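Here we start with a single chain on its own, the form predicted alone, put down as C-alpha cells.
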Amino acid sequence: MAVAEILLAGARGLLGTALLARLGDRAEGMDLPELDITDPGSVASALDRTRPELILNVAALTDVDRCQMEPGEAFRVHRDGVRNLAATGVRLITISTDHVFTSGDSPFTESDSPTPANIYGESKLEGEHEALARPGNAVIRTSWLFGREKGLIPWIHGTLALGGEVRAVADQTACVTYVFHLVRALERLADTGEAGIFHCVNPGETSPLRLAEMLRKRLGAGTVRSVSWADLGRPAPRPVYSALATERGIDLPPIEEALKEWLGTRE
C-alpha cells in the first residue's frame, strides 16, 4: 500500500504531470486504467491503496467538441466522476472551466452567476455543484491552459515558427493560464484548506487572434488569418467572452509575465 498525502486523479495530462513534478512524494498520481473516477469501485480501491488526506481531481474530457457530440460521456466524467470522488468524504479540489460563462463585458468573478456556453461547460458546472455540496471542497476555474509544449500558445508559436499559417479565432475573448503558475496556486490551496470557488488564470483578457499576431510579430515568420468559430464549423459553440478575474486573493502573474516566462524557454 502506497500511502500518500494527496491522491492526484488524471495524473498523465498536462496539468497532472506538472502537479506531480511540483508535489513530489506528497502525491500519488493515478490515471486510467488504474483509476477510473466514473467507477465508484475503482475510486474506493484507489483510496484503500493511498489513504489520502486530499484528492486533487484534474481528470477531464478536454475535447470540447467531443463533449458536445457525446454529452452522456461528458456528464459521466465531469458530473458523476466528481460525485464519486466527493462521496468518499475526503477533501476534494477539482478543476472547472471558463466555459461555465458565455458572454459579458468585463471579467467574471467567483460570485457571478454562470451561464454555460456548451455541453462541456454544463457538465463541468454540474461537477462544481457535486463538489461544493460537501463543506471543505474547492473548485478551480481556469482557461486556455498551456505548458512548455502543449496548449494554444505552443501550437500557435510552433506553426508560425515553421512558416505555416495560423487560422486564429477573433470572436472569443478569455484568459490564458500557464500551467506552472497554476500548480503553485493549487499547492497553496492544498496547504491552506481554503474552500469554495476560485478563478485561477493569468490576468489580462485576450483572443487567439491577438496572441497569434503578437507571436508572428516576435518571430517574423508565418502568417495569421483571422477567422470566426462559425468559419471553422465546429460542433460546440464557444464562449464569446469568458475572461476571469478573482476576488478570492489567489492571484497568478499577469499574462505579460506568463508569456515572457514561456518565451524564455524558447530562447
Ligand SMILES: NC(=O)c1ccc[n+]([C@@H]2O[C@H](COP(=O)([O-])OP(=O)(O)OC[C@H]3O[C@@H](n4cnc5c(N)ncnc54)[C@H](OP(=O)(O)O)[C@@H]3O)[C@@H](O)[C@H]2O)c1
Second form
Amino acid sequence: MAVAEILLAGARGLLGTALLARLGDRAEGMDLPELDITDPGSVASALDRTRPELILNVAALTDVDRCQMEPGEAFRVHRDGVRNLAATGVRLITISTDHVFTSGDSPFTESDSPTPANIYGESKLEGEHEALARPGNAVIRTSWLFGREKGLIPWIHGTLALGGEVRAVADQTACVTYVFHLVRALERLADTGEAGIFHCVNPGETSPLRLAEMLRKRLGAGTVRSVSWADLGRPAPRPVYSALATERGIDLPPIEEALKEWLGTRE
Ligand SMILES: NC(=O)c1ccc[n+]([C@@H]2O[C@H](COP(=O)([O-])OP(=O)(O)OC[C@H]3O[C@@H](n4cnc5c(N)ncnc54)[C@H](OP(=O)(O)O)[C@@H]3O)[C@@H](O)[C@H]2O)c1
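I've shown you the form predicted alone. Could you give me the structure of the form predicted in complex with the ligand?
The next block holds the full complex; its first chain is the one shown before.
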C-alpha cells in the first residue's frame, strides 16, 4: 500500500473495480479484510498508510434482502461505517441509493424529502446524514448499476441469450446507471470539490419488465414473464417508483445512449 491522493473503500465491488481502473495511480483501492470501514482502528491504519486528500466510499451491503433480515449489520456498514470515515476529517464522497425514496409520479431531485423504502434505504439515509454533518463532503445517489458483465442488464441479457426465462418485475420503476458514466461523474466531482447531495443516473425511467422485453426483442431469444415483487416473496419491500433526476448539473448520458453503448460491447 502506498501514499495516494484518493483512498477508495470497497474497491473490489462493481463500482469500485471500474473506479480503480479509471483513477489508476491517483487511488489506492482497499476492501475487506484489509479495510473494514466499520472498524475505526482499521480506518485509522488505512489512512496512516495512504494519507489521502479524499476518501471515496463505495463499500456497502448491496443485498437488499439481507439488509432487511440483518438490520444491525446494514446500519453498521451504511451508518457507522460512513461515520467512521467522516470522523477522520478527510473529505468524503460516499455513494447512496434511490431506495431512500419509495413512491412518486415524477423523478426525485436532490431537494425532495426522502422516505426510505426498506432497511437498506433507511441505513443508507442515515449514512448520508453522517457524511453531510461535515462541510465539504458529498453524497451521490445512484440506482441499478450495470457494468460490462455485472448488474441487472447483463443478467437479463445473459439469461435470454441462453434461451432462458426471465421473471421480470413490472411494479418497480427507476433509472439505470452505466457504471462507466458514473465513474466519469465521480472523477469530475473529486476534482471540483463540490459538496452536498447529487443524483447520478442515466436519465429516463424504466422497469425490469420493460428492459427485459426490449432485450428479448433484440435478441429474438428467451422468454420474459411479467411478475410483481409480491410474486417473488422477497423479505425487503422495493420502491414502487424511485426514478432520479438532477438539478445540480451532473448530467449523465440518457438511458438510450447508455444501453446503446453497452449493447455495442456485446453485438
Ligand atoms: N449495485 C447497484 O445497483 C446499486 C444501486 C444503488 C446504489 N448502489 C450503491 O453503490 C455503491 C457501490 O455498489 P456496488 O454495486 O459496487 O457494490 P458491491 O459490488 O456489492 O461492492 C461493495 C464492496 O464493499 C465491500 N464491503 C462490504 N462491507 C465492507 C466493509 N465493512 N468495509 C469495507 N468494504 C466492505 C464488499 O465486500 P464483500 O463483497 O466481501 O461484502 C464489496 O466488495 C454502494 O454504496 C451501493 O449501496 C449500488
